[in-house]
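So this first bit is one chain, no partners, the form predicted alone, shown in structure tokens.
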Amino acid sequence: MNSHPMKEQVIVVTGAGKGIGRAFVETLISHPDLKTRNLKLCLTSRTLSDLTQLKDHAERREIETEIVDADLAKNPTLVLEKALSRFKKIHALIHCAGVGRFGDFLSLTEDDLRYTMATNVEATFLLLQKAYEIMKSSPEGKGLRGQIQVVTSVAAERPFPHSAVYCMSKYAQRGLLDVMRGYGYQDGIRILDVRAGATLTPMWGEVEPAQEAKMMKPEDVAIPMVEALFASERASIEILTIRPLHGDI
């Protein structure tokens, strides 16, 4: 393992109540190279009792966790509100929370494009723009500064049908990302997109078995995010595409 700024961090996570966002707290806690002692948690999804639960098996870990039960479009900035109320500072945002409706273009409705577009875009805007602004002011000087990752979609990259407006705010999604890295080479902010395939997690509702065999789990794209997250400091791993074996489903 290459050494790595993981040193005394605050990580800050989206979604982390269930499907990815949960997965990697999950492999980031029992990572075998991790100080415990170092690390601070700020955990936020909509419901309690799945945060609950992460915040008593990372204090089994000692792993100081702050847990914040909140809908992101409605207030995207708590998070990191609380996380600085606590611990002081942010090293790391993880944003994994996000929704989606689907079907057929001309079938999608106004409250479809509201509701995800809520998420999706205005609120990853605020987040991301907010957890930027707190990261640049460490005084690490030139040095690594702050880490954001964001898991977007491989919908980010290509189109696919029924997705007309999921497609969309992931294209937004990924163009505000490419826009960030740029700041990001000055201010020693790593910026990383996470295009992941199709990923066995509660937005695709009921899976039939034969398609459940051909999809991914939340630890398969969570792995790797964690290895990322401990990179070497001289180094910045800008997109991450993680599809399943056999190509997109």
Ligand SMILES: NC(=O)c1ccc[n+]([C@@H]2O[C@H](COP(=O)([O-])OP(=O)(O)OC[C@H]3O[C@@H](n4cnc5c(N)ncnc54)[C@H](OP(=O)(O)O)[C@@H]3O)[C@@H](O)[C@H]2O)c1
Given for the second form:
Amino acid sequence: MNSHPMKEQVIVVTGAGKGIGRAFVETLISHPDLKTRNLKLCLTSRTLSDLTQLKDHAERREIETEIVDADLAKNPTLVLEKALSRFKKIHALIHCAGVGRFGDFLSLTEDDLRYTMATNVEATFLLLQKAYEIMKSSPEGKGLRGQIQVVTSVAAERPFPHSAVYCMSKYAQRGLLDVMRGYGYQDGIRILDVRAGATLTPMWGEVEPAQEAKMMKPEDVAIPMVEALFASERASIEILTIRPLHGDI
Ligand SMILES: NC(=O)c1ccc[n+]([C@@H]2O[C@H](COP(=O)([O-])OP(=O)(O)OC[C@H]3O[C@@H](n4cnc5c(N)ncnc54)[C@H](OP(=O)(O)O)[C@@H]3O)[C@@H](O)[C@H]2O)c1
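Moving from the form predicted alone, what structure would you give for the form predicted together with the named molecule?
Once more the chain from above appears, this time first in line as the rest of the complex follows.
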């Protein structure tokens, strides 16, 4: 792993309050190289109490932290505006916020469609477009100017039953990332598609013990994401597929 002593890194994390996003933040602020990195965090999700807890944890580790409780579907770029106004720059966007509505193909409703698309597709596009614009405007020369990670899913590469709307939204995210990567090569902005498999998070609601035993824990996804964030600036890790040991459930 490369280390960049005291180089400031402003990292925005969406979906920070729960699940994979929360595990990402917890992994980051417990990282053994923390002392050599001057991290600043801007964390967002819809539930303020989740964010307050995380902010306290980060500040105990002397990491300046801004929190923004907002619905991305209603205001997708607010978190970027808050991060810029406090820290003046954004080096990385880790986009973990996402929703899933599942059901038989014929039972999925127009509301399921609109709810899922608003967050997973429309907000993702507007958030990533703005983040990219901010990173591209950074005057940091020819090297790495920014990085964007999005937790898509293995449902971005293969179909699952009961997941027509969810798969559609995840394939759409994948399409966006594939297009953006072409721009990223020109601009020194690396784009990582994190294709996670079944991970035990609040998104699943109640889970039977037998199913739980087959699933990953959020940190199983978060740890490689943090390693990718700190990977050599000469390289771009593009797709990280992480599924349970015995395959998809
Ligand atoms: N868990 C899995 O098995 C799995 C597998 C593959 C991919 N993924 C993907 O990984 C991402 C994270 O999933 P997760 O399992 O960690 O879910 P989770 O435990 O439900 O956490 C999702 C986080 O995103 C936030 N969020 C959701 N919708 C939002 C919105 N409209 N505006 C702002 N914040 C919003 C939630 O905030 P509030 O709680 O405050 O609402 C929460 O903090 C999602 O994109 C999901 O599709 C998950």
